[in-house]
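Shown next as structure tokens: one chain only, the form predicted alone.
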Amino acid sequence: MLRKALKHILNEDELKRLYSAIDIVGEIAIIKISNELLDKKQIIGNAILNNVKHIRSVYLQTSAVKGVYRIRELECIAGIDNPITIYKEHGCRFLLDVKRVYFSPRLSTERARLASLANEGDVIVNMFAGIGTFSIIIAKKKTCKIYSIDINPDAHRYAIENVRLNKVEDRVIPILADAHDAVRVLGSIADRVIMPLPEYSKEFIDDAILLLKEHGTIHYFTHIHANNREDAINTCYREIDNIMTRDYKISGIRVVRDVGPRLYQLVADINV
């Protein structure tokens, strides 16, 4: 779509350097641009604004996701500089500020999958809940009790608002805390633990195990460097074997998405 919109504006070499991926979050588009095309950022931004329906703001990602709160720096290159929007997914609405919280629309399929796996009456702990997306989508589909933890005060504030917006106050409990600390307070209460923080999940696996009842399931997200998807899955099996401290069985591992060249995001469903 983007290359088509710019084919009469950029030359062939510039078109080849154009990233085609665009994250659409509500009325906001978030893009990356190679260094060679930064002088054309306004042209590219306006092309998106004019060719993607319902978009009123285009932001350029100018840094990697970083820090404890996993925030990325964004620069408005077209439209209105207002980073607050409402994102809709699976019949739910989510209010967020794309500059102050981490959020990816690319996990939509995975959020639906986990909602389908949850059982009625499950107690679930979402260790890295952000604005509450996984938690709320599950709670709208199943009658579960979900403890929704995040360390970012802004994400926590939006999670509280999103719980209200989606009328799941009786099912989702937002908690502002470091997951390490929250685990000690909650104890072994969970039938299911969600770990959607692939960069650091292995550092919290012992906490996830402590959260489980005698038996339960951990949905373990990770990033794997590998030559291809099959190698990534095999490497994930070995990674889990190295970090698990209780008897376990893996019911499945899947590639969620390609993150970069030879870098994959995977999720493993671990029965403990």
Ligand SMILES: C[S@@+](CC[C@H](N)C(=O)[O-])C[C@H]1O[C@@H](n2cnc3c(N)ncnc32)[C@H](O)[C@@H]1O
Second form
Amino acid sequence: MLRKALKHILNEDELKRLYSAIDIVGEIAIIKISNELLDKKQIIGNAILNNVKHIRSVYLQTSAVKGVYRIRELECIAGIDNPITIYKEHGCRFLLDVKRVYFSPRLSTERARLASLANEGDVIVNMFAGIGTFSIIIAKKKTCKIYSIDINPDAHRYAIENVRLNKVEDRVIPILADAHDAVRVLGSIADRVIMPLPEYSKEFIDDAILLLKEHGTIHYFTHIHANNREDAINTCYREIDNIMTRDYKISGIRVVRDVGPRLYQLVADINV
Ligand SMILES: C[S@@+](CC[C@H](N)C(=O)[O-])C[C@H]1O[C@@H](n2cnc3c(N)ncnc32)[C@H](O)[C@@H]1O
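Go ahead and give the structure of the form predicted in complex with the ligand, now that the form predicted alone is out.
Shown next: the complete complex, the earlier chain at its head.
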């Protein structure tokens, strides 16, 4: 339907790029479009609004994800300007404000993967938990205790709300703090540490190591510039070797997604 509505506005190549640049978050569509198409943003927005099921607001992303809170600027180009919605994934519901917190539906597979890797009874620390997505999805599947740290007060507020919405109050503990500081209070309690802050996680690797009991696993997210996925994986092995200060073994590295031209997001499972 969307293709039909836009076939006189966009050429085949532009249409393909638009499709890969739409994120659906609950009743909201978030799109990125190239500068050449900016004068057609209203037509594109309305076409999405009228042809994609359940969408009531279309936002154009007008900046990169930026700052400590990893949020992006969004401009409403069609529908109502209400950035609060409920997103459903893996049987969980997440209330969020797309303008005030980081969120990506593109990490869905990774969230399910970590939920299946967690062991019953694990103590987990999610150092950069946002609105609680990884933590809550794991807690729904496994009886783990998950400390969920985030520095953004809005993300923390939604994390508390989402823990309640998904009835995992006994398993997930949201903490509003800088991970550097929280780690010092929590101490060496974790079987597993999740580090979903790919741009900066290497700066926090010593904190993650400190959180682990004698043995444990770190899920280390990173961004790597490389010519292809294979090179990105090889570079990731070297990056980890440069930063690790304890003996470790990598049980796997996978490319989570392409985040730009020759820029990849990867996750490494590091056993310490
Ligand atoms: C890329 S987002 C990931 C959020 C969440 N895990 C998800 O996948 O939706 C990174 C998060 O780290 C938080 N953050 C950045 N620096 C931090 C710090 N020093 N301590 C704790 N949280 C931090 C940001 O506020 C943001 O919510």
